[in-house]
Structures are given as structure tokens and as C-alpha cells.
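In the form predicted alone, a lone chain appears below as C-alpha cells.
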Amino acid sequence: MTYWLLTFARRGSASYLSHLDTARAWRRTFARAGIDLVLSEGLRPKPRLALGLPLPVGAAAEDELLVAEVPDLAPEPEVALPTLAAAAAPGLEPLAVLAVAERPRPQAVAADYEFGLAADEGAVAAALQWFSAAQSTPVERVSPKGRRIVDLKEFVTDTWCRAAQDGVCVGFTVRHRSTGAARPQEFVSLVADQAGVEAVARHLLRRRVVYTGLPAGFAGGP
């Protein structure tokens, strides 16, 4: 068997698919393309296909990762790529396929995001300056498991902003650590609150994810 590392973009209606729905969409894409996936063992075998770092629902992405296990008789990646592109659902765009012999174990370590905000550039720049100077920026995270305080300073770096046609474009990097990671909307809300505007991220985009556990030189590797 062979492992495929497939990178893809996700735009338009595909941005509103959940993580599980995206995996299902790709399994159907492989089926429509006539490319078999190796099945898991057990009473309910499932195709061996896994996505990388989950993407927030509603966000677009330029550099997503999929790991698929295919039989040795699968077509060559350069042949499979246009076939998968023709079979993919609207908004899912395969970019490249790399075949490797050993099972990849990708672990996200950083992700670059940007979003639009209906705000004054000066106000946003001041908010980012405040964030950079702050010793800590705790936010409360509420889940079914209870309440937790997360310090965004531990996870968010490389912030920037620039004027855009409909407001301000803001960029930042989320570092994924053993202690967890920040959620993009948490940083959006923090910046918007400091800038005095509504916390609505326009056109949230994930430009890149950096992983460990991938072959050296692979796009998305460190």
C-alpha cells in the first residue's frame, strides 16, 4: 500500500462544510474518480483517509492537507491529480499529490490566518499594538466540559494589518503547542473589542499550516 499526501484549497460553498463533512466529500471524490482507498479492519471497515488541522466552518483555505492510503496498484499521483480535480465537489480544489511509502503522522505546529474587519485602520493598528505590549490577554472559553481561561499571548504571534477596500485586513499566526492553541474567533473578538467594532470576521482565510511529521521538503512541512 501507498500513502498519498494531497494538498487542496477550499473556497466558496465548501467553506461551510464541517470537518467530518469535508472528509466525506473527499471519500466521495475518490469514489467518483475511480480511485480505491484502503479499508480499515474490523466489523465496519472505513476508507483510510484523514484530514489535517480542522478548519473553522465558514473559513476558506489555501493550503489544506489530506492523507489517504491507497493500494499499490493506484494510478501515479500526476495521473490521479486531474482525475480528482474533475471529480471534486465545488469549492474543493486539489493542488498536488505526493506518494510516500511510510505512514505520515502530521502534527500542526502553526497556522497563518487573515480576515477583514469593518473598522478604521488606525484603531486596529492600535489594538494590535496593545496586544503586542500586553503581558497577558486572557479570554474565557466555555464548553460542555466547563469554563477555561486561555491566554492568547501564549499562542498568537506575527500580527499585522493593512487597509482594505471594505475596511482593514488583519493577519496573525496561531502556534499549536502541547498546551493547546487559540481559536481564530477568539483573536478576532479581542481585536474587534479593542478597536470598538463588531466582532465579525469578513473573509476569514487560512493561508498556510505548518506540520511536523511530514517528509522533508514537503509543502506544509517545517
The other form holds:
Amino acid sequence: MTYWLLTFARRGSASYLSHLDTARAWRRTFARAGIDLVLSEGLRPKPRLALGLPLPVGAAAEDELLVAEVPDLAPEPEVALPTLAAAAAPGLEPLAVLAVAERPRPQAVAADYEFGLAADEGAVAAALQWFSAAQSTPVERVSPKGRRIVDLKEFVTDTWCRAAQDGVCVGFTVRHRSTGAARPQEFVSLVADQAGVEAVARHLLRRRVVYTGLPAGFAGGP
Amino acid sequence: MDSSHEGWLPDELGDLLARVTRPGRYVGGEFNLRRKPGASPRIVLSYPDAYEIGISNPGLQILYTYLNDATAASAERAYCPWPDMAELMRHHGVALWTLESFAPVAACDLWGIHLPHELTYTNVLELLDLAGVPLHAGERGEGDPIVLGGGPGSANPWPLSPFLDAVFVGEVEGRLDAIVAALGASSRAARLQLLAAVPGVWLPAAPERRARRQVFMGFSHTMPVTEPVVPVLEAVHDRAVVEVMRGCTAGCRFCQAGMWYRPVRERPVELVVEAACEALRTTGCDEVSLISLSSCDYSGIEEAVRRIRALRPGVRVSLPSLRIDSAAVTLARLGSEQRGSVTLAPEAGTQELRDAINKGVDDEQFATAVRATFEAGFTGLKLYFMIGLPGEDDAAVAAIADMATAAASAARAIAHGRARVSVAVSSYVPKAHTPFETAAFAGEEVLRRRQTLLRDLMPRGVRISCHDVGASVVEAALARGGPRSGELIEAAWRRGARFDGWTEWFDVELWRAAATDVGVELNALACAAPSQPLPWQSVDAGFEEGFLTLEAGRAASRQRTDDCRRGRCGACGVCHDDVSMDLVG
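The form predicted together with the partner chain is what I want next, because the block you gave corresponds to the form predicted alone; please supply it.
Now the full complex is given, and it begins with the chain already shown.
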């Protein structure tokens, strides 16, 4: 058994896929490329393929991680990469494949995001200053499991903004802790509310995710 | 910012996508998507329902593939936006776009809209309105696309006739080149004139000129679609599809598709196996469905299933529309290592009624098939029935419960509680070009009473689901409608009717109010006898004159008509000089 660490970019139309749809698109890509995946055991076996960290719907990404379990007879990674690229859905672009013998257990610790906001730069800068100065910034999170309060201050750091075409580009880092993490849209909404504009993020992008539990030197590792 | 892909999607669309559910419905990006920038003519294909439904339609895949791969035209797609998106589009003044180029649908040369069933008709108006194309064909001008309807709805093109410039009647594959050629004319009027000369095209503006239903006789030697557009979102069907046979010879008298797609044509096993393997490769699916109106009747079915399974071990081969016999159940077992559920459709509860509708199954065959299902290890059995059939009474409805009781007993005895039986009950709506085309619709009160009766009689442990009676009433009001039906559809749409096939969106009260708006009562309209001459006589389905009346008479006297593949020719008249049955071997 071999494990592949595959890094990929998600752009364009693929940005609008959900986490499960992205995983399904990759399973389909492997099948189209003729590269078998090891199946799970049980009544309904599923190909063993997992994405490192769910991406929000609507977010592009430059450097995402996928862990796939392939049989020993799988092609060499350098041979597989162009085959996967040719078989991938538009907007999903494999960047590199590294084969490792031991099961990797990646754990996301931080992720850098950027988004555009149709707002005045001064208003956004003031919103970020307010966020930095605030002791806590609780937001309500509603999910099928119920409602809970999340303090974004606990998770969001390194905020910045700069003027961009048609508005402002905002950047921030989400820390992933044992207690959870902030959702990018929660921070978008907070900044937009403070800046007095509608919370519609343009070109939401995850630039980088930092993981622990990956082989030393692997791109994206600490 | 995502600079590498900036501009791939206009910001105005991006802003809408950030606010809607499932934005992936509106951006394309599927596997095997075709883009032909600059190609002419530009054709848009639409399915008047949500993306997840429309993308699974094999008919549009055929047209999309042929137009893009074999003609100079470009074919792009647009599906009906979900109400949240529609509201935002109207609010922001954004017109419907295509998934391939994000260009406005309204700027195309031809807009082909599939008409799958009556409950999608308000969505046709929704599509036109969201695209900014004038609703009424008579109001369209030089810059507007020609709107061409097609698909099963063309059997009675009148309800949508005010909104369509033309309707293609029958199977269009053999006429696509002629349609593309007609679009080369310099003016809209000239294009319509050339289109009118294409066999199978009916113009609402010239209704006296009958259109003959087209039969694609190239079916058996044409490769099925092997490189379909594969959604990256979860769609209703997540599998490769190979159409093994078109048409059906069973002759069920209630079945419009069985009448409409005559005669039966089969693809050679060799072609089916090759297509299945190729489709599995290009789609990345782990399941292939061998589709037709009755796949078990396909002459090469067992060989095809065995060979596909031998070439692609582990792949599931699914067979919709199982015949009711043990051989069919064995076949279903052959197609998959997994033992899920089997669906059988006895359609009616008594032998007398099954004879009347020409459903060739008797109690013994049913019992054998049920036993075979559970003995094969399947853990679910779904039974399909209809109520409201011509000649039905309460006793016949009670007999449905008896059959479900017998199936549940077999499940307990053979599967020892590991298998479940469920019953799905739909309401029969008489359709054009069937032997029951002039039969009375049972009506709202009768259908509701019989649904209640059936629920009361159904044994414990058997799950029953009944089709919404209100939806059946609307379907019946439109299915045999004439020139004025369009007024009802438009009134309903203006009152907000959309996605009428979805229980969460369907509201019969909107339709009742719309009917009042146009001066009719909805249930009375649904139950009314069709006007004479029958409106759908504008369409020549190819039947010998008197055939449907003869069949209706045989139904009344409970006489069966042979399956013409195995028994005597029913003399329907469809087979003639260049149209005939085309069977494997």
C-alpha cells in the first residue's frame, strides 16, 4: 500500500463545489485517469481518498492537500501527475504528487485567506482595527446541530487590507485549534458589517494551509 | 485574489453566486464539457427543471454531443434557476446565461427546450422570462432566438404553443443537420420558413400543417453517447448510461412512451458493450445503467450484462424497468454484487384491470417474481401501482393492498424480516396518442378517496407513498389541453407557480386561482372530455387510423393485445416503408 500526498489548486467553476463534491470529483478523476484507489472495507466499499481541510463553497485555493491510498502497482507519481491533470475536471489542477509508505495524518493548524469586498478602503481598515482592538468578537453559528457562539478573536489573526480594483482586498489567517476554527464567511460577515457593506465576498481565496503530521519538507508542511 | 482566473466569470454573476444555495448549478465546469467559442450557429439546450434533474437527462446529452462534435454549431446549456437565484437575477437585472460561455441565452440563434412533462411547463415560461426573451412567440423580433420545443411534450404541443416558435415532433437525431442548416438563413422569418420544411417540425403559427412524428432509424448502428457531460455536483443519477433499445412492444395502453417511441429498435450487443466500457472510462463512474423503456426485453440483455461485468469486474450494471418475472430478478442479481432493492410495476391490483391496460402479468408471475426477489437476497421490494385507471372501482384498489400483503408475507417468510416492501401509487392521467386518450380522468375527489382507502387497507410494515392528487389534476388539465391551455399556464406562472414537479414548491391553490383567472374550474377542466377534433391531431403519431379506438374497445372488453415482438402484429400502422422494428439478430 502506498499513500499519495497530492497538492492541487481549485479555481474557476470548481470553486463553487462543496467539500463532498470536491472529493467526489477527485475520485472520479482518478477513475478517469485509470488509477485505482484502495477501497475501504465494509458493506459498501468506498475509495480511500480524503481532502486535507474542507474548503468553503465559493472559495478558490492555490495549494490544497489530498491524501489518496493507492495499490503498490500504481504508476510512479511523476507519471501519474500529467495523467491526473488531463483527467481532472475544469478548475481542479493537480500540482504535485509525493508517494510515502506510511499513512500520513495531516492536521491543519492555520490557513491564509483573501477576499475582495466592494467597500471603501478606509472603512475596511477601520473595521480591521476595531477587530484587532476588540477583547472578543462573538458570532453566532447556526448548524443542523444547533446554535453556538464562536469567538472569532480566538481563531482569526494577521488581518490586513489593501485597495484593489472595485474595492478592497482583505487578508486574514484562521488558526485551527483543538477547540475548533473560524469559518471564513464568519469573518467576512463581521468585517462587512463593521464596514457597513453587504457581506458578499468576491474572489475568496485560500492561499495556503499549514499542516502538522506531514513528511518534513513537504510543500505545505510546517 | 484569484488573479489567474479573474475574469472567468463576470463579477455581477459572482456576486449572485455568493448569495444562493448550490451555486455550482450555475457555473458548468463539468467533465467532458464542450466549448466552441466563435462557432455558428449558437444553440442553447435547456431542460426546464433544476440542474440536478436536467443534467441527468440522456436525451439532451445526445443532442449536446452530436451538435458540438458533428456539426459546425456550438451547443451550450442552461437549466431553470432555482427560485432564490431567479429572485436575485430579477432584482439585479441579470439575464439567464449559459454554463459554457456565460453569454446570455437570449443572444443565441436557436433555443431548444426539452418538454419532459406537464409539471415543467411553468418553468418554460420562467426560463424565457429570466432570459429576457419575449414570452409570446408573436412578440419576438429579429434579434430574438427561435424557441424550439421538443421531447415527450411534443405529443400534444398545444399547451405551450403560444410560447414556442416551433416544435419538433418525435426523435430529432436524424434531423439535426437540417435544423443547423436552416439556421444559416439571413432573417428570422427565413430561418423559420426553412425550419418548417424540416420533417417533424410543427409551427404553432401554421397549425393546420400537421407534423409527422419522426423515428430515428439510425439508432441501431449509431454509437450511444460515450463522452457525456458528467456533473461534479451530486445529480439525481450518478452513473454512466447506455441506451440499449428504443421503443417498447409491450403495448401497455396507459403508457404514452410505449406508444410514442414505436417501433422498437435495438443496438447490437457489441456496440452496447463497447459503449458501456468507454462511457465508464470517460465518466469515471462505477455503475452503468442499460436504459430503455423495458431493458429486460432487450434481446441481448443477458449477454451484455455478462460481458460488461467480465470486462469491468466490480462495476455495477443497473437495469431500470424490470419485467415481472423471476428471470428479470435473476438478471438484476447478475448486474450487481450488491443486493439493494428491486422495483416491480404490476400497475393494477386485479387481473381484469391488468388485462384492460394490457399489462401482461398475472398473479402467478407476480408471486414468482416476489419470491425470486427475496430468495436472491434483495433487501427491498418496491411495487408501483396506478389508481384512477379507466374501468377501476374500489374493489380493484383494495386488490392493490392484497398484493402488497402477499409481498410482505413473502418477505417475512423468505427474508425473515430483513427485507422491506414499499408501495408507490401514482394517479393515472390520460395522455394524447394512447388508447385512453379520450378516457375520463378520475378526478380529484375519486383519487383522494381511493388514496385514503388504500392507506387504510395497507398492511402494517408496508410503506406507502402516494402521488400528490393536486399535481395530477394540473397534469390532467394540461395533458389534453387545446389552444387555450397556454392561458392557464401563463396565469399560473404569473401567480408564482414554479417547479410544480417539486412537492416543496407545488401549490395547487395557485393553479385553482389561475384557472379562475381564465374562467374555468381546475378539476372540471381536468375531468372534461377533450375537444373534438382532438387538439393533438396536429401531430401525426404514425398510427393507422382507428388503431387507438380499436385498442380502447379491446380495453373495455378486457382483451389483451399481443406483444408484437413475440406474437401477432397489432397493426398499429407505425411500421411502413422505411420504418420498421430493428432487433438484435
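Positions refer to the first chain, counted from 1. All values derive from a computational prediction rather than experimental measurement. Rigid core here is just the name for the largest C-alpha set that superposes within 1.5 Å across the two forms.
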After superposing on the rigid core, the Cα of residue 145 moves between the two forms by an amount in angstrom of 2.4
